[in-house]
Amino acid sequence: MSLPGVLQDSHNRVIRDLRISITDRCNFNCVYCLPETEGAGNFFKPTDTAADEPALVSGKLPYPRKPRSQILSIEEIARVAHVAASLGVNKIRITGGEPLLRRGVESLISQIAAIESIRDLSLTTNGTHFPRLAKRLKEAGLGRVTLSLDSLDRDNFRKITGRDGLAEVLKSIRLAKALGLAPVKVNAVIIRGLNDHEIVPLARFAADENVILRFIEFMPLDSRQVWRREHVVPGAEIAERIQPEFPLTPLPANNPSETSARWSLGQGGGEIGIIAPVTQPFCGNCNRLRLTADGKIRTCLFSLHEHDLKPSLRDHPGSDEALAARLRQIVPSKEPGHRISEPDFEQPARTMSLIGG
């Protein structure tokens, strides 16, 4: 039965969570997203010359960006947030690309924070611009922040991200804690043969710093489409590696749609979470939509079809009713789940940096 006044899909999932990408630009070239550095190319270079292996060329490739005219303005993004909130969305995450590259991000945070029904307003960042903007973001109404930390080794961090930025990220994590942007979450994408040897050190970092370290399985969302299942470290294996070092105590889910399984590390406020979309899909409780920087709604992270909101925003600039009607029209088509494990799985054309986490 459809509930009045909310966004509900054809599988009876009520949409409460909107992920908003505000830029398609990023100053990292992470191997799991934009593997366009020589180091990434060398890591993913096939061990044989099988015809179905993707060709990798050395050097950085130009990646097409949308012209500014196709990118939603801060005002348009805020309008989508207001309309989505009127339809039951109460959780918004600002993403990118790297969202702190976008001018006006503080203004957007302020406008969304002013929406009374939004209970959780967060931002995901790689941390490089966070120290410059952190205090202003907090004052604008940002509730919490998630930062990316895929390695604690400077050289390996550079290999994974294409940037010598480990010190910047560590500084940003500690600054977020000091400012009370809590709970501070730290994301690490684990790739076999690249950083899986750092699983226990990363868990120890969470315990020492009293943060939530979320281990994420490597997903097929990279620009070169070099993902292979053998690169995936299953979530169960991650937990097995940590268990001998820490007395993992399972923690209850905050809500049924939570993406991570959580454990206390047995000391302080540190905990780990494991997000395992490849080996333990959680699609049945998914309550998320994604808005791309160029105004497309994606009903699943792995959608092959997108729904353009720009006509509703720009052809009807004063009509929130038209925008609400468009969202109501889109949501019933939300997929029952992704098809990563199916033989006919097709990787979406957009990378994670162009979708938003």
Contents of the next structure:
Amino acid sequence: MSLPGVLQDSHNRVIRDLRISITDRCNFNCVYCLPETEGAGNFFKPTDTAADEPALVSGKLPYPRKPRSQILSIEEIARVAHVAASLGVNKIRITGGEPLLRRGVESLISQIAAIESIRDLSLTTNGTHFPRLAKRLKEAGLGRVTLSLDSLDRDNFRKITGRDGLAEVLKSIRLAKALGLAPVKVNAVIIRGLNDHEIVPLARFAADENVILRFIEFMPLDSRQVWRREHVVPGAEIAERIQPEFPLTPLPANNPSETSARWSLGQGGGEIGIIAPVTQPFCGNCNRLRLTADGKIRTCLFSLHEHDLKPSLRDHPGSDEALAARLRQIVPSKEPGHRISEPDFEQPARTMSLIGG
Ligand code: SAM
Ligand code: SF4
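Same protein, different condition: the form predicted on its own was shown, now please give the form predicted together with S-adenosylmethionine.
Next comes the full complex, and the chain you just saw is listed first.
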């Protein structure tokens, strides 16, 4: 039975969570996301099948960034947030690209924070611009923050992200805690042969710093499209590797659509999460929609089709009804799940940096 006034898909899932990418630009080149540097791209060349690998084309993305005129304005993004909230969305995450590169991000946060029905407003960032903006973001009404940290080793951090930024990110994590942007979550994408030897140190970091460290399986959303299953460290293996050091105890999910399996690290305190979309898909409970910086709604991270909201926003600037109708029209087409493990899986052209994680 479909519920009136909410966004419900054809698999009876009600959309409550909107992830908004506010820019397609980034100042990092993470190997699993945007490896535009040759060194980063080459990391993935398997030695045994090197001859079959596509040639690396320096500086060329399979999906080019959009001109400014096609990027939604802060006002347009806020309007989508308002209309989505009127249709039952109560959780919004601001992401990118690197969202803190976007001018006006504080204004957007304050406009969304003012929507009464939004009970969870968060932001995901690589942390480089966070020290400069953190206080203003908090004052604007940001509820909590997630920072990305894939390595605690300066050289490995640089290898993964293309930037010597470990100290900045550590500073940002501590600042987020000091400002009470809690719970502070830290995302680490684990890739075999690159940072899997840091799983236990990262878990220890969670205990020592009292942050929630979320280990994420590498997904096929990288710009070079060189993802291979052998690079994925399954969530079960991540837990097995931590178990001898910390007696992991499962924690209850905060809500049924939570992507992360939560574990307590035992007596010393601390919590980790394991997000295993490749080996343990959680699509059945997915309540998320994504809005890209250029105004496309994506009903799944792995959608091969997307829906342009710009005509509804720009051709009907005064009518929220047209926008609401468009969202209602789009949502039923939400895919039942991703097909990463199916033989006919096709990686979307957009990278994670262009979708928003
Ligand atoms: N630039 C910000 C950052 O890195 O925190 C926000 C955008 S980034 C796309 C959001 C999250 O997606 C990051 O935590 C990143 O680690 C994760 N991510 C990017 N590419 C991924 C991939 N191929 N597989 C799994 N997670 C990925
Ligand atoms: Fe890395 Fe985030 Fe930039 Fe992707 S968008 S390259 S994950 S910092």
